[in-house]
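We begin with a single chain expressed as structure tokens, specifically the form predicted alone.
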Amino acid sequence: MVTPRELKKLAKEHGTPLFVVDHDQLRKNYATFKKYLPRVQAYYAVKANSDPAIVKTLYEAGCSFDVASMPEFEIVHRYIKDMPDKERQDWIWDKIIYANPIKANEALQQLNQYKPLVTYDNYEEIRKIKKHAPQAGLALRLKVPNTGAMVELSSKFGAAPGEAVDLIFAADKAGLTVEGLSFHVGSQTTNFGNYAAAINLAANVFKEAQDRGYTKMFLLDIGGGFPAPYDDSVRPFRELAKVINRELDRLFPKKIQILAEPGRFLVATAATAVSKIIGKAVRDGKLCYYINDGVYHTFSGVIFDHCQYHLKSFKRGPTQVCSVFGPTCDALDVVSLVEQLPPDLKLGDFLYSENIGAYSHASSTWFNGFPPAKVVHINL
């Protein structure tokens, strides 16, 4: 992981806002990823980092990806697209799923010629795919609890369990296949009885497809939700590993391919953002600092995200409880409210905020006229 004094030669070097990707903790935490779950494909999801050089990263390290609009499909692709001829023929299409369960006409138009894996939840998407992507694999995605997630997703996605085999029996009659099934626990899940209860509501409904006549169905999807180590509350991943292999091997045969969407597992310990000190005030007698970073940029995940990021001096010292504000004029930007910080910390000072790759950067905006955080790539 990068260092506080490599941080702050960065930060004198590029300027700030500044946002770092450690390309040795991208591969570290896929090999992670593998190493207690080696049964497991991991299609790492581009939407909580989009950066095509993380992509090439974990392509290299030998990644699938989970894609859910066109932009990010084109984001694969391009890089794709510019490899050699021999890596690029050992490409197979079917290491990329399209898992968003609603899709638009012009996105399955675009994506039939790839036969891609796409996901469903309903019936009209299965019309929808019959008439603009005949040519896809489908996989239905079901409903599952989501209890203890940060970010709760199965009340807008994901068919009820007792419509589940009706479904798949519908997408059948209308000339498709149902590869197989997913799920999802919730993002940033520290509640791993979801990921048991999730496996055994998906073997039940293999069962009863199979007990129905239904018998093509040869993957799972268990999604994604694998909790990044935040803080210390997060129990380790290997714990996780273990419940989910478990119940994988006890309820699946190694025939089932299984497949995940890791995102913020895998790049959130990546990156580290530093910003700038611009202002400072004390308001009602609290210290208040202002910094050129804020929630309409590498801080977004406090208000998209439900995750609070911590920011960290470079001078060492006594702190006492201050509020960090972002640089627009909204009073929506607001970093946080209760950090601790050195109370003499002056303007062009340094702060820096560690994993911070996920769900931050790639939600950046222009809002105000203040520009995202310039990307600075290490050990690539």
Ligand SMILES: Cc1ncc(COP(=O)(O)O)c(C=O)c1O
Contents of the next structure:
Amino acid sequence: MVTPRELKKLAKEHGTPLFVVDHDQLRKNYATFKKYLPRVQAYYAVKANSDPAIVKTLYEAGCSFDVASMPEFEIVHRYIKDMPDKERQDWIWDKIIYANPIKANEALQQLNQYKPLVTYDNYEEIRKIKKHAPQAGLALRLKVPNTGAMVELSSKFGAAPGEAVDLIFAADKAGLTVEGLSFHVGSQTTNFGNYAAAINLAANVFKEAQDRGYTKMFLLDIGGGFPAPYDDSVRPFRELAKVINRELDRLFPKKIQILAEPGRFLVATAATAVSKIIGKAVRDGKLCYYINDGVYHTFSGVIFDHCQYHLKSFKRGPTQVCSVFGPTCDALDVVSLVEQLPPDLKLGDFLYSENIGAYSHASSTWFNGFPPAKVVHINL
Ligand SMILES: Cc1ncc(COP(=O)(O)O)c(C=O)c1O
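Moving on from the form predicted alone, please list the structure of the form predicted together with the ligand.
Now the complete complex, all chains and molecules, led by this one.
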């Protein structure tokens, strides 16, 4: 991981706000995922951070990709444009899942030529896919427990287990092929029981489909949700992997392909944000620092991702509770109301936040005229 000394040097060289991506850490995270889940092919959820250099590093490491929009599809597709047509089609089928259960007609029309694997979870989507992307293969997204996840997704997506097999037969009747099942246990899931419950639920749907005569399914996509080690309360990945491997081996024969869509786990620990103090005030007796990055920018995860990032100073010494605000005029631009920082920091001093690679820079805006942080890639 990048050291504080290197960060400071990079901030001086490139200016702030700065977003430093460490590609060694990306490769390490991918290797950890493969090591502990050897049966599972990782499809990186590009939405977590769609920087093309990140996609390239993971692509070269052997990763596949989960995309949820045509622009994300294009980011991945550009690496394979030079392949002969046949190879490219096989590659897309094997390496990309379009895992947005709700797709615009235009996206389906563009996707159809690639014979992609897409997710769905309702009857209207079957009609759309039949009309606009009849060459697509399907994975039915199931609604599964999201208990204890930092970001719940089950209220927005997923077929209820009771209607799952009917939805499989409806797609089959429409002439489409349902190749398997998918689910998402919720992002930053520290309740490992969610995975066990979801894998069991998926196994029941597989069995019911088989019992009723549908035998074309050969894949299970266990989604994202693998937690990043933001703090010590997150138990090690190998413990989660143990639960997942046990349930997969118990319930799914080896011939069933297992996919996953990790986003946060691969990219969160691979980036660090460096910002500069641009203002300092005491309000109601509390010291407030104003920095040149905020929730409309790299710290967008505070709002959209329900994530609290901590700020560190390069200066050592006694600390006190401070507030840290972003640079815009909006009162919503609060990075943190409780940070332990030295009280004697000066304008121009740097602060940094680790483990900020996921759902951060990806949703930066230009609000108030402040541009997104500059991105620097190290260990490429
Ligand atoms: C369909 C889908 N797959 C994968 C992910 C990535 O999840 P995570 O970053 O929690 O691994 C998401 C995140 O919202 C998602 O919606």
